[in-house]
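Read the single chain below, which is given as structure tokens and is the form predicted on its own.
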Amino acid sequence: MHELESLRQRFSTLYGASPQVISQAPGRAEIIGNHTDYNNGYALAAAISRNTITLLSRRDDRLIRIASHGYAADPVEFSLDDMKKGEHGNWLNYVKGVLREIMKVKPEIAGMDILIQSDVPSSGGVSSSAALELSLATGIMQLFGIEMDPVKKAHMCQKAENGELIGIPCGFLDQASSGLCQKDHLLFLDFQPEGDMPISEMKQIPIDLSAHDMSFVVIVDKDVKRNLGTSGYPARRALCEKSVPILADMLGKEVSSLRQVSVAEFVSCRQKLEELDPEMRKRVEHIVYENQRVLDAVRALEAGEIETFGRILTDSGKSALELYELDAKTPELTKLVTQGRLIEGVVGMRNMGGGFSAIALALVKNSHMNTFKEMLDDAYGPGLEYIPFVPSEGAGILS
């Protein structure tokens, strides 16, 4: 409450009036389901206990005035009728991308005064971009009385990020997690499209880490820079898509995505795929087994088998490094994960996110958390940031 009151005062100082709406959306942690979203597979995700807060009030014209801690202390202005793309990576492109998508639904929205505050690390692999998009969209929709199903709203924000103003080819995991998660739950997502929606099923999986005296923590080396749009992400996505008709021919059945290939079916054609294209075989093997790991992780959680769940996390990380090679040009990622999972008290540890960076997720016993950090700092070196979190609530209205 103290933070909100401070933000209200800041808003009033900037714009001479009180905000009419305050919204929030959290960052996210990919728990398991690595690169499965664009392969129509499965994933488990959580909203983290870091969020982006957006304060808004309506104007009588078409002007947008927007300030953001860390980007623009003084308001930046542009018109809803003139939303040109700025330089690559410019944070205003994300704002304009969301506005453009909302205006497809309600073209007659008016201008706004906006203040954005976030403690979601922009370099932490926890999708600060999705938190910004969902927080902004949630606030604007409340301000103008736009009703939209939460799944459609998250999909709209994904389209904004994929669109020409931003141009990042992210899957649906980021926006779904930020928009749809619930406190003390992991979000299960089935990325088999249904109609115009990128998922056919989602459900909330309860997880009570306190009962097991454990916590999640994201570990980040902020000095290792990553850009999803120019990384190896597009190449891996393209190779997975290329494999689909090849596997359909090998298996003698219709295959529209890798989620339709079972582990047993993959094993039956593994050698043929290896002989045809060893790199493709590795990429496919990771995705097929990763989908099964997600389903196994859900069963382990529902049965209260937290140690089994931890082992599945570790297996996921090994596959991502050895088969999907997400440590390409970033040996720091391999060092971070392999050193970390050897430390006593670590129940499971894996890479997190799209890769090509040094970001990991660990499930650690609370009694060992301090020594875990100390020992990992000693083994890895200086510069690591630790982001502990509990599974939190998705996007919503604060005031």
Given for the second form:
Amino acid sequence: MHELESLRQRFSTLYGASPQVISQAPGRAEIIGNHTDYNNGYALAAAISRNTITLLSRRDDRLIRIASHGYAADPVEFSLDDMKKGEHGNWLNYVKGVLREIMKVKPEIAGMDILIQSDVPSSGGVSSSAALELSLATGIMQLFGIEMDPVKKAHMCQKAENGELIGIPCGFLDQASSGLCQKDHLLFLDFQPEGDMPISEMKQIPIDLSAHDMSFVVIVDKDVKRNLGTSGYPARRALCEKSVPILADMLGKEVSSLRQVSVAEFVSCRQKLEELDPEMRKRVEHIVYENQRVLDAVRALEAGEIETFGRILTDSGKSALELYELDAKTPELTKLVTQGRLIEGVVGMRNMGGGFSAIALALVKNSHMNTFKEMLDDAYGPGLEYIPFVPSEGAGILS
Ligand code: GLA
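What's the form predicted together with alpha-D-galactopyranose (GLA) like, now that we've got the form predicted on its own?
Below is the entire complex, every chain and molecule, led by the chain shown above.
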């Protein structure tokens, strides 16, 4: 039976009627642009071919009944008037976080019956949380006729994730990717805020890897778990922020984010920064060069120079481990990326996302995909999952 049909039936069995709306939102792959989002820089992203589906119907009261494959087979209930924070990390905090943000726009929404189903791996790295937030927000907004610019909708979901109920200090990459990506395209994002928009530019870049006989694959060791909020993520973010006035002083110009520091400017004050704070020097170096790498990667892609594009991805990964130390206390990540990129047929390979977990992105020649997996399993050991994907469609309504 078709997956959607069986989900519809499951919804009817749980709630006694068919869903009125079905929405979806995908997980994301960070193609390049590592930790650049909260530094107002650039990134290139894709939606992966795994998504979170939400089925919903309106109720006449203020009750939310919600079931989720993987979290709650039978519906759990709470009232829209009583959305207290649950235990840290509880999946319902994400649901309540999105509801709270939507109620700031439309306080009079009614209760709902909801069923959620996802095949986005939840162990970190492909943004299962953004997929949940965007899928839910898209469904609820359709159900209640709330119209909102898709960029603002994604930004609202980021606010939910940053807010009191979830409290993860992530940038805008994940929600923007899950919300805005298009099938067969990579999404270029410029995170410089403009007016009330969190980005100043976005561009859909067509990509057809089959023409190059290559594929993207995400590789993850699900046993290496991390929580972004308690990882080294907040400390790295804070150090970047701390460096901004220091660089402004050193460069004698106005700097409000690392995005405004060019490679040449960084080189001119590298030594001084090193003497002041070697750790800060490394973090800043990663971000400044990473922004340039994103622009170079876009240029290579648009010129059809796929091997160059792949090399830039690999350089990004080296910098993330050496300078941003995203493998601190995660030797599995070091092993995964350093072993993987040596294998024949790998055009580019890098870690992906926040770090401190074992997750990577590889661009691999199709002729070598099977041997790549075999050799990586041999080098790494058991436990790797391979998620091949083609750039897919961002959040939307299925029915
Ligand atoms: C995580 C965060 C994003 C971004 C990436 C690193 O996925 O949620 O906001 O900072 O890490 O690029």
